[in-house]
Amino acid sequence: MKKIQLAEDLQFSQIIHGHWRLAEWNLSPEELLSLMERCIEAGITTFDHADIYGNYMCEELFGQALKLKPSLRDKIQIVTKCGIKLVSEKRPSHTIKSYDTSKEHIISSAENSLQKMNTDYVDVLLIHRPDPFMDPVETAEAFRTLRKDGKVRHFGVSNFSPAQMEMLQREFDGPLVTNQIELSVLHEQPFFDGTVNHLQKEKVKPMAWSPLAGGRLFKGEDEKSQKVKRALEKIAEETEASSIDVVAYAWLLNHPAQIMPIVGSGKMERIQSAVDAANITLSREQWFYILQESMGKDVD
């Protein structure tokens, strides 16, 4: 599988395995370890987490699997996120859903993630959502502390606008190596609102969450979903792709921004669809045909 260079000393697999729903997969540590090993065999070496996933449980489940085979750590890259505070019985001090990008919270969240995942470091730590109360100087200071202590190798953001990303980057002396954004054949706006253009300008590679639109691609009854589904079926026939999800992933993978889709499934056959998409080349007209159906009109 193609590797994406995010920094001089950091590469991700272009397909990333996302563990947002890990707690719902009902896998034993042994079964999760087996799934991770099958992902690695398929070329997927990057795994995406967040402290809040699974009501603060997914990192721990991942750590239980990794503990069974610690040598696997050297073969993978771990991404996790912090900054969202959920109201949860696991966080009794949280009385309201809020964002916290203070130095204290970022450092304590990162250290807690390390403990839960049974690792000494994470490869990339992301701020999960833009914080309207962010002090970028303090956030950058947290980044520097975690980097100096060897607990986090690199940093990035998630769901940030170009202006929000530039604000934080101005205060941090290292690169923000990625912006994890919602992007799919049913959510094409980042190609037009400046988000993808900004990342290309800064040579930052985006991670794409919900690349299949949260299942709407298959189950959506609205007109847009139906039109895009028919377009994908047409392109699947033309390219001899095995399914429409293969084409949906290929639509992202073919873009010159070097987009990295996050596959959030616990089933290897679904993960394999994303791997297979790396072998599908779309013509420019095929790519624009899918875009046109998503927009509901010709490009201007």
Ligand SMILES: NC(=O)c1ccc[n+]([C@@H]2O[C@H](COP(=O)([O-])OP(=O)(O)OC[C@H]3O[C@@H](n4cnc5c(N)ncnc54)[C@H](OP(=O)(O)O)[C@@H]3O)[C@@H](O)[C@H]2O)c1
Given for the second form:
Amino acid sequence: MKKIQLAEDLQFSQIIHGHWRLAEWNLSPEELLSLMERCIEAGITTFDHADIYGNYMCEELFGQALKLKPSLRDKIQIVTKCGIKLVSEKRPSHTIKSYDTSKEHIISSAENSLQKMNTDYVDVLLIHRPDPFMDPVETAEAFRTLRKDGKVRHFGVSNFSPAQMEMLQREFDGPLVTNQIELSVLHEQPFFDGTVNHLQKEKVKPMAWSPLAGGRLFKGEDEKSQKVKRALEKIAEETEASSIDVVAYAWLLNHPAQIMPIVGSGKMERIQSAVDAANITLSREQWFYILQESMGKDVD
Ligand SMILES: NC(=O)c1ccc[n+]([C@@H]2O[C@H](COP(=O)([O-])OP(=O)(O)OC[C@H]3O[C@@H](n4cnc5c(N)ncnc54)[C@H](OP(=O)(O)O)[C@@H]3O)[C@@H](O)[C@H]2O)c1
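Having seen the form predicted alone, I'd like the form predicted together with the named molecule now, please.
Below is the entire complex, every chain and molecule, led by the chain shown above.
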């Protein structure tokens, strides 16, 4: 598995396992541990979380698995996020869905994540969504405090525009190591709206969420999904890829921006498709053919 260098002292596996849907997988701590070990054997060492996943439950499920084998901690990288406040019985003080990037909220959310996940530190903490009420000076202050206390090693953002990322970067003396964005064969806009270009310019590596469009690639009955599915089938045949998801991952992995797809399935054979995709080289024509079918027209 290729490693991606995000900072001098930080490497991710290019394929990341996402735990957003973890609560739906109905795994015991032992079963989750076993799944994580199989991922690690396949080279996937980076795991993606957020405080809110599974209605504030997923970090705890992950922590229960990690507690069974604490020695795993040194072999993996943990990403988590904060900044979204859900209305939930788990958070009675939240009366409205909102964003909070204040120093107080970031620090308390990160500390809570550490406790739930049974770890002393996370490798990367992301601000989950751009906050229209953000004071970047205060957010950067929270980052510095967490870094000084050894609780978070690095910081990044998610779903940020280039301008939003630059605003925060200007106030923070460490690198923002990633922008986790939606990117897939069914969501190609970030290649055109400046998001990917900005990351390439800054040499920041993107994490791609919903790389299979959350399953829409298989179940979607809309015209775009159908067209892209047919295109992927054609390219799968040409490249002898075993299935269309392999080609969808390869489309991201072949791009020069060093994109890191976050796999959302809890089934090892489906996770394996992302690993297999590293062996598929797409020609420029094949890459553009998938893009064309996604855009519904050829490039201008
Ligand atoms: N930063 C953000 O705002 C944000 C937003 C969303 C997600 N994320 C991150 O990105 C990760 C991945 O997102 P995602 O779960 O939407 O990713 P995804 O991989 O695009 O979608 C996963 C879904 O596709 C289904 N699927 C996969 N292979 C399939 C197949 N061959 N046939 C039919 N269905 C298939 C999975 O079902 P099975 O489980 O049954 O295989 C699952 O329901 C999340 O876990 C989270 O870490 C971040």
